[in-house]
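Just one chain is shown here, as structure tokens, and it is the form predicted alone.
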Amino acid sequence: MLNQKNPCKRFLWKWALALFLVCTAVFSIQAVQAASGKTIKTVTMKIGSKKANGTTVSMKEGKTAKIKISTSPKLAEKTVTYKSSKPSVVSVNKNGKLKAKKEGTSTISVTVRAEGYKSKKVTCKVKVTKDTASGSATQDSGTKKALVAYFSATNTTKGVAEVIADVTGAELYEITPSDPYTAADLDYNNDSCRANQEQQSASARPGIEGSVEKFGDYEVIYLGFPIWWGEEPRIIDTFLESYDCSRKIIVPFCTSGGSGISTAVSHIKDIASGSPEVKEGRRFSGDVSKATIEEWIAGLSLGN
């Protein structure tokens, strides 16, 4: 029984009471959150170049957009999900492509999940209206204004791509990694070299160094590019979301030994914004006669 007669023992019992109290919330704190997992500081949106947290981003009504998201801290492997609340007015696949359906508006819900973390959701309102420009690319008499845009981690592709710029007078504009291909990123026989591992995530954007200057000018843009198991390299998905598509006429052209282009155009057709037209492509050999492109150019029906 406590002693009543000595106040120094009563006021250490009290002090020890109220320690352990202490003591014991904060660990009860650490308990939950470590149960509830770590919290994803910021998922920031954006629709173009522009931030769409908690704003209203206007589209045109039959036109397309691409949701870009970044986190803080970053999560190397994370799951995003979308959601519109009126897919008749605007819908989102999932990949993050909007495409404006009719007047109106609608929220787009983003949901970031990793794992480890709590999950963290973000919005934005997508108000659509009329175009009321005319519809696609112009189809005038003139000779359109083209680009050969093109990846070449081999120097395959870009023989194939000079080629091309010659026959047409396009431009030439080669898209240049960042980080550029090693000879042991390019290792197909070793499942966690770069390129498999980039093919292996169809999130995976690797970055490009520069741009092309005054894009918007081009109304032609052939692209090229060597096919990694069966697809374009992920690059050419990076290449594609950093600009706007909009009444373009996009020429996929590719190399291979074997592997055809067909899943690639349907990828370009996916990620490219701003609905642009896009052809149904040609696989060269890297050995590809001048004949055989101008007769393909020939080919190709472009409004000229």
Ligand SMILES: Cc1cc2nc3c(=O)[nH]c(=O)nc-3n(C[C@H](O)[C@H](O)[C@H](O)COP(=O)(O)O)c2cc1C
The other form holds:
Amino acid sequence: MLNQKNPCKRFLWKWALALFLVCTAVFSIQAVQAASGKTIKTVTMKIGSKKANGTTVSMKEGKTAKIKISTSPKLAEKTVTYKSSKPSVVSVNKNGKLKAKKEGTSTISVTVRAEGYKSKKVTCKVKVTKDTASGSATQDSGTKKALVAYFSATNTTKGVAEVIADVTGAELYEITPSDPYTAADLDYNNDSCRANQEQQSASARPGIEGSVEKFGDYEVIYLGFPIWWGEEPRIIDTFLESYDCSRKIIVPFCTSGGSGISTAVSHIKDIASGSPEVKEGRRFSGDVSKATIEEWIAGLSLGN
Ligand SMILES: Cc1cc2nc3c(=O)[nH]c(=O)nc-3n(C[C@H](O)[C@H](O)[C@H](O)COP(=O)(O)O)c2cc1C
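Could the form predicted together with the ligand be given as well, to go with the form predicted alone?
Whole complex next, starting from this chain.
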């Protein structure tokens, strides 16, 4: 009971009551706003090439894959959170990268939030199986079978290729010259160095040691190289002419001191046999972050 004789206490009670009413009103307005937010019509979750919503996707133990999210309507500003019901079976990081850790099945939930919209959640199951094909070029099922093939004279492109292989779960293949390049061969200040001479001759085709096993099995070829005099090194042309590239998607990437990849890409289109689909390609600096590569991979449209 209020002490009617104490005006100070009565004053405090009034303010407490007013504060309570204001808070209740604010919370109610927020609740109504959330409930009446716009609806995200669809959230599509893809793992590799396949739509994963409500399905079970298989992955081999030890492999990684990336979840790609698209929404309708397209949301420029959105927050996507990923959760695995059994992180010891399949872990998922904040960028949607899955890692198959041990045999079992885990449910992966993806929640998309955007201002003014009700949040939307989609799920799929990921089943992890043992990788029994030791040493063979297998990849997550549900993913286009991919190869990262690269040439790197001084290991800059090699570093980028390794990150792409890690992010995509693709196999890695180094295009190794049968006659390795020495420092003198690469001394581009010397007009007559081997690399310069090769670049000056459009028909030069330096030999390659070994070959890709079961090249025909790959659907996507990430093709990496350094830029030499604004172009792809001629050994890349040797590589392209060594295989039937029909029905493949070639995704060129390069490192350079600053030159872009476009001339190399148009040469690749001319030289590769079987009219493969050749993507625009991308130039990276040697210190490119993994996050940038993940973003690039996620944005590639590989016919999924
Ligand atoms: C013969 C030769 C020519 C080069 N020409 C270019 C060029 O035209 N533009 C450029 O930006 N960088 C050029 N570079 C620098 C390389 O593209 C760059 O250092 C690249 O990252 C090296 O990659 P790698 O370590 O994988 O071989 C050239 C390097 C060499 C050896």
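Just so it is clear, the model here is predicted, and its values are computed rather than measured. Positions refer to the first chain, counted from 1. Think of the rigid core as the biggest set of C-alphas that the two forms share within 1.5 Å after superposition.
- Superposed on the core, the two forms differ at residue 61: its CA moves 2 Å or more between these two forms.
- Comparing the forms between these two forms on their rigid core, the Cα displacement of residue 183 stays under 2 Å.
- In a rigid-core overlay of the protein, residue 223 has its C-alpha displaced by under 2 Å between these two forms.
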